[in-house]
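Only one chain is shown below, in structure tokens, and it's the form predicted on its own.
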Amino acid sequence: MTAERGIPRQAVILVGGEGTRLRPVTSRVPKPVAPVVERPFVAYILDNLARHGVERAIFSTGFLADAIEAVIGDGSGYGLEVSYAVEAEPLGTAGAIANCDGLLDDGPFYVFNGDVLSDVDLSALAATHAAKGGMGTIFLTPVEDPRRYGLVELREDGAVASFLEKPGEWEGTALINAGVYVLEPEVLEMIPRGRLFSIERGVFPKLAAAGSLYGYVDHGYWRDIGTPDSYLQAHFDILERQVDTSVGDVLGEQYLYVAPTAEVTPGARIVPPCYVADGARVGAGARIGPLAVLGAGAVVGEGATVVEAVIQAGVIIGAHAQVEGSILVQGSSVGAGTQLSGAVLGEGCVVGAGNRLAGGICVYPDTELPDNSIQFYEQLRGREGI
């Protein structure tokens, strides 16, 4: 099969790496495939590719691949067929892309990170591609600080001048690489098999010197997931419907969904936005949202408050607890009366009744804290335990 040029019928998603800087959230479960708004992280880019065309999309995964392939299967319920190449070994973005060599057809392919949630127009996008004539288009999106980002100068005719990293210090907005492109297939023919090779070192800087790679700017949303910071934020953002997605048309005008198998008792309160999933149950009294998801089979004790956080399915959150920017992942369980502020608790934690944990703690999974143990926690990030 041959795609005429520029207008991509397939795509290639880079979900290969390990989520580090997402644990707890993702010490269980592969980055790609954590819930966001009760969905598969990458059901968003799916639904994206989908939006605008695309019919196959490939999967070049490794660390957690028959996880991820678990959740995705052969993506027909994104309205797209998907395929899997699995690399024995890291190859690096470049030779992740390779790996997927005989799984695409000769005509262009989109390349999507795995981490970004974005509702970019794929369709725009291709069309600067085909209208440029380049082997590469990238997308770029302007941010405030650019800091912990790839810089990216162009041409006044569109084409990519000159790569900045990570640069230490920057006032003003500045373009960055986001992590979505088109290719041809040639470009494959620069990338080394089998060894670690990075797309944005290895084959950029030689278009770019080349002459043949082109920036198509959007400023639409943008967003990569790869902090609890800012998957928290991204699930605020699904739920004030910042970025077009499935979930918003079913938050309606209202920024509010209340399952039909939800139990929510007369007297409790539910803020918009706010998103209560299947068999949910919230107790007389307590409060939920606004900025609030409530996964499925999750359980809110009364008087308890839920505030701009993300509580994951089968969690249980005691009597008159407070929840505010945390993050508990599935199957953990909070005691009556404690207090989460900035909290991010891993899979299967038990934090017992009369705690107070804040600051940005990050609590490792099957971790269990008694009652009454912990009165306050300041900037624990990263570490293992507590």
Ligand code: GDD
The other form holds:
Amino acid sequence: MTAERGIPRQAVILVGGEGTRLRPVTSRVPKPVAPVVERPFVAYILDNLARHGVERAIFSTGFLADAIEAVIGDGSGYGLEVSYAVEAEPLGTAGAIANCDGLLDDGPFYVFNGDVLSDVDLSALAATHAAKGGMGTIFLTPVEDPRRYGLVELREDGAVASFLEKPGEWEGTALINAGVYVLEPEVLEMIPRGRLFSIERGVFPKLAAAGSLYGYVDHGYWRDIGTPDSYLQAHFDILERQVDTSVGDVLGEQYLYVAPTAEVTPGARIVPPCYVADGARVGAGARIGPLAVLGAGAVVGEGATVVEAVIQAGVIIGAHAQVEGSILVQGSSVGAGTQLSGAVLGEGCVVGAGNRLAGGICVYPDTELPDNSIQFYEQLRGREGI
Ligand code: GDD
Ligand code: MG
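For the form predicted in complex with this ligand instead of the form predicted on its own, what are the coordinates?
Time for the whole complex; same chain goes first.
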């Protein structure tokens, strides 16, 4: 199929990175399919692509490729045809795109970094690309601290004047590469095959120097979910409907979803925004929310509180435990009366009763903490009751 210039019907999704900064959330599950409000993260990307007329997505995988394919399959559950280009060794962001060459049709294509949550208007990005006539057009978003992103300076006509990946020094708000592009197939010819090559360092600066790279600035919602804080915040943003998603549609005007198969004991409180998945159980006197996700089959004991937290599938929270600002990965458990504040528990962690964990602590999978073994107090910025 030949697409008209500027109207992509196909996309490459880069999902081969190791996601190390998101451990222990990603110790056992690849970042692109880590659950975000009970859906594999890339489902949000696929929704957006499908909404803008994309029919085929090619996943460029490497690290834990099989685990990604096992979740996404042929894409039929997501309204797109999905295929896979698997790397034996990481090829970098450009090498990974070039590795999809044989699976791409003629015409332009979208590229998505696999950890970007955004409801960006892809059709507007593609229209800008078609109007400007460059080899590539990058979605740009302003951030307060651009140092860990690709810093982009624009000329008045929208052409990229310079592209600097991860600038060491920079003060103040700037436009960054949001990790979503439209590229012409000719860009593939600039990428050496079979070796590590970065689009941010090896391709974009060259295209910019040639005057053939453009920016599309969008001030809408954008987030890279690559760290535990950002992953947690992405859940809050979806629950608060800051970003347009199908989950937001389900939450509706009440900002609340309680699955029909969930069991909420009378006297328990579910405070929106809140999402309670299939088969979750909430004991008497417990409080869930605001800003909480309770995964499928999770159990919250009587009198426990879960506030601003992500509780994945099958997690067990003991009676009178208090969980706040924390991520509990599937299969972990917390004993009675334990308090978690700003903690991340990896898969299968068992934290016994009467513990107190705080301050951004990350507990790696399968760790077992006996009852009453840790009392970590943090200066809790004036919060009471913790
Ligand atoms: N297939 C494959 N092979 N994918 C890769 C590889 C690789 O060797 N390396 C990275 N990726 C994928 C990652 O899985 C991720 O989805 C995406 O490429 C970007 O990699 P990150 O490791 O998340 O990069 P980053 O967040 O530090 O920076 C990138 O994203 C920023 C926006 O979030 C850059 O593109 C920056 O310029 C940009 O500002
Ligand atoms: Mg990233």
